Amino acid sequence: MLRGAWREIRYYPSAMLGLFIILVFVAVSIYTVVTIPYSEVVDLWRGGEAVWGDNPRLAAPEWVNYFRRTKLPKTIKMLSTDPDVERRQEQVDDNLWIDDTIYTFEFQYDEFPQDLAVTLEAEFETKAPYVSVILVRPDGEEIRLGDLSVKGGRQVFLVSQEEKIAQRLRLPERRDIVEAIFAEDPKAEEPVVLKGTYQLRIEATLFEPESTITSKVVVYGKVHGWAGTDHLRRDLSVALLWGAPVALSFGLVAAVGTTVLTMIIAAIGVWFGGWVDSIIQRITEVNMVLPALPILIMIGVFWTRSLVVMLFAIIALSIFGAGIKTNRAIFLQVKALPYIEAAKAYGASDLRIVFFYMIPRIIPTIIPSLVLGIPSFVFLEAALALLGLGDPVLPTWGKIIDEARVNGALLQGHYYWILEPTFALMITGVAFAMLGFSLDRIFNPRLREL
């Protein structure tokens, strides 16, 4: 019956489309788990500036530029060790060396970058190198961004925090410094981006023969990657990719565990009858009136928010549900069939009859409900995360939505932050629904007439 049903699926386009989407999610899940192991993704997602410092903050995905008339800038990152970066090193005195680094980059976007950062790392014994940072604009104008001593071996220079630049340029009050240095007219009321080739000169003066200095320049854009970034500069693609295996495994384990255990409990109750069936029915009736979500919230608040604990709690709260009543009605019909009487007559044990004669009989009928039950558990996990009860270390689709909501993504216009995980959840639910409804029509021939 199962083989025939699977052959019949190809006649249902919705089932084939749903199956294709599910297989894509499975492939993405396998790829994600292999390329970004669990320990690595936890460290990535909990990392700070050291991990995500080169990403722009709250940057939209790069594909939004295809739908915009004005193009948002991408992030430009350059290292002093890159082959296309020019360096000039010479000794000008007994205890004086010059080490200049010249970064050249094209800026052809319609909007201004978020910021410009220069990271300097120096090695020295007693006297720290002295550095001047100069920006040469496409129109030839030179703007001295800053002069500093690289004390402590590392310095990060952010243009947006340098008020001295505004004083040098005599900018109007509250004028954005980054916009000013990239504008055609820094003092204009509505500044326009000056497009063209920029040069950033890092002029370092060294005072010791063994002293060295390296640098990194990041021009933060307003779009990044295919998924964008959040308020902590984290690349949302990591959470979106890892959300797939978490959602599918959570939904599959919960649906299979609930369906199989419910079926076994119902079969045992029907076969043994008497006080066994009575106890099962009373437990089911009590459990059906218990509010599952408040219980899960209590577990998350007073005990733990571990995804594994929540999974087992959901299964425990679901096995004695309405499925017990439905399966019991089916098993009562199966119990009365002649082949069950024949198995009992030739001496088959009770457990053999339950597991080898009764349960296999109804497996085809529960497959559609199992498939349709997967997205409901996926949405339940997302709902728990949205309530702040998700796993504290693992990124999931629900957790992305929760962090976006808490940080005012909709109010600030960062719609991608919420829409991307929401779209993933929606597609997952639609895929399993299309497959499940088609399987229901295959395994329940009466529905074909509807």
Contents of the next structure:
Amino acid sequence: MLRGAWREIRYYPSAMLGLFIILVFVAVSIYTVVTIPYSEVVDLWRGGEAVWGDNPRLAAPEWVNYFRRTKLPKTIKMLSTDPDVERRQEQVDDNLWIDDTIYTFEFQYDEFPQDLAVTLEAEFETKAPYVSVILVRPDGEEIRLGDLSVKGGRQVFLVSQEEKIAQRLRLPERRDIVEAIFAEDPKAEEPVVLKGTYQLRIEATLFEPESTITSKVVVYGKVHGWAGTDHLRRDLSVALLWGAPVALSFGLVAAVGTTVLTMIIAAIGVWFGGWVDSIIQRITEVNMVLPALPILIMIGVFWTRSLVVMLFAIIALSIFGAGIKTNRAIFLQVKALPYIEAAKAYGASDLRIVFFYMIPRIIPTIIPSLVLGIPSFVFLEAALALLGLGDPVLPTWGKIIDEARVNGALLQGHYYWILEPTFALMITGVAFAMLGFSLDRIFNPRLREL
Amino acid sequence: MTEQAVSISVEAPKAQGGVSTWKRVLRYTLVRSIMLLVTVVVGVYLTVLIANMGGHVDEIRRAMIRESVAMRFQNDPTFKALPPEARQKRIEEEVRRLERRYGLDKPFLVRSFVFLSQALSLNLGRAENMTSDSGSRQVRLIILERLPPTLFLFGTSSLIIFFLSLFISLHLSRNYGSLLDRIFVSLSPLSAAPGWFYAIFLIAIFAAWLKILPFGGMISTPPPETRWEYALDVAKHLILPIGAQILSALFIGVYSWRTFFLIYSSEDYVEMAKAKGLPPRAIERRYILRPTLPTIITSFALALISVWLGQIIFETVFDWPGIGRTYYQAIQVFDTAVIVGITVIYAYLLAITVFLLDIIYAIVDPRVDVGGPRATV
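Following the display of the form predicted on its own, present the structure of the form predicted in complex with its partner chain.
Zooming out: every chain and molecule, the one shown earlier first.
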């Protein structure tokens, strides 16, 4: 019967489409788990500035530029060790060395960069190197961004936080410094980007013969990767990719666990009858009174938010659901069939009859409900995450939606942040539903002629 | 539960052929109501246990009392002068007094049965941490205050979805295979996503992007003055929640009802009626709707009582001041009284509905006969 189903499913375009999407998700999941292993993704996702420091904050995905008239900038990142970066080193006298680094970069975008960061790292014994940062604009104007001594060996210099630049340029109140230094006219009411070749000169003065200085320049853009970034500069593609295996395995394990256990319990109840059956019935009725979602929330609040614990709790709460009643009705018919009578006659044991005669008989009828059940569990996981009860360490689709909502993604217009995970959830859900509906029509002959 | 009612009554006549009908009805009603009551008691007791995490919440409460007492003594200048031992003694006394006041001096097992009996007698007691908007700590008042918004929103949308899907599906089953029919069938997988999910989409489109409808809540702040404007404002806040629910529930509702009606309209007696030349309306009313009435009533009743719990996530997404959100807030502040209160009312409503359904079944479906002597079909 199952082989026949496969032959038949090919005639249902929606089933094939659903199956195709599911297979794509499975492939993506395998790729993700292989390239970014579990331990790595946990560290990655919880890593702070050290991991994600070079990404822009709240950057849209790169493909939004295809839909925009004014192009958003990508991030430009340069190291002093890069081959195309110019270095000038020279000794002035016994205790004075000059080490200039000159970064040259093209800026041809229609919108301003988000920020400009210079990270300086120096090695020295007692006297820290002294550094001046100067921006040479395409129109030849030089803007002194700052002067500092690299105390402690490492200094990060963010242009947006340097109020001195605003004073030096005599900017009006509350004018964005980053926009001003990249604008044709820094004081203009509506600044326009000055396109062309910029130079960033880092002029270091070293006071010791062994002293060295290295630097890194990041011109933060407003787009990043294919998925964009969140408020903590994290690349959303990591979370979106990892959401796939989490959602698929969660939905699959919950649906299979619930369906199979429900089936076994219903079969045992029907076969043994009497008090076994009536206990199962009573448990089902009590379970109907129990509020399932609140119990899950209580587990999350009182005890643990771990995804695995939630998974088991969900299965435990769903086993004695409405499925018991439907399965029971089918098993009651199966029990009366002659082949069961025959099995009993030649002395098959009770458990043998339950597991090898009754259950295989109804497997085709439960496959559609199993497939249709998967999306509901996937969405349940997302729903728990939306209540702030998502897994504490793993990035999941639901958790991105929650973080986006909490951080006002919709109010501030960061639509990509909330729409990407919702689309992923939607496509997964619809794919399983399309497959499930078609399977329902194949396995339930009564629906087939309709 | 309802299916079981049918099976019981189908088996019943063989066992008790001779007793008079009334006695049978009475006995059946009694047995059934006792069974339902036991179900409710067990269900509510389990909820009490879970809401207290099997006594674990009592530990949290004790720790909270101790902490707040210690804080109070530390900040009170009159106790600063006392030597440490004397102060410690005073703290212990105060902690014991408060524990006795909240009943924490008794073991949890005893407390759990006190909770149970109070809950079952609908003596819902006082909330521990939550207050109603009017400032009361009565659980009854908290629930009563949050109930109207929930009933209003989910009652409206449930009714709309129920009748809309019923009528559309009747229409589709009549015009089976038409373009509209195919559209609905192919849209049915959309129902895989729950209501809150569409809510996020709708909020993104209509509130964040187009800025024509509110993000959430039930009324603007400050609320409009005149009654007419007030109603208009609430209606505006209702559009997105109801829209989201319809998007998620309508297509699957139409699909399953349509299939259900189609199965019934392929029965032999319907073919027979057609052959006799009865008008389609009469066939629909007498031969299709009549036998499916019990199912329709059941799903209507279950849809109505599911309104009670509201939807925790849905109300959270829309910031709707209803029961669901209250439930969630209660869990977050360990307010067992509110959790159990809402649950016990739901359990009672469910039990009463199931009980009534059994009786209604007997009225509308001649095959279901509460232990009666008439032959079952």
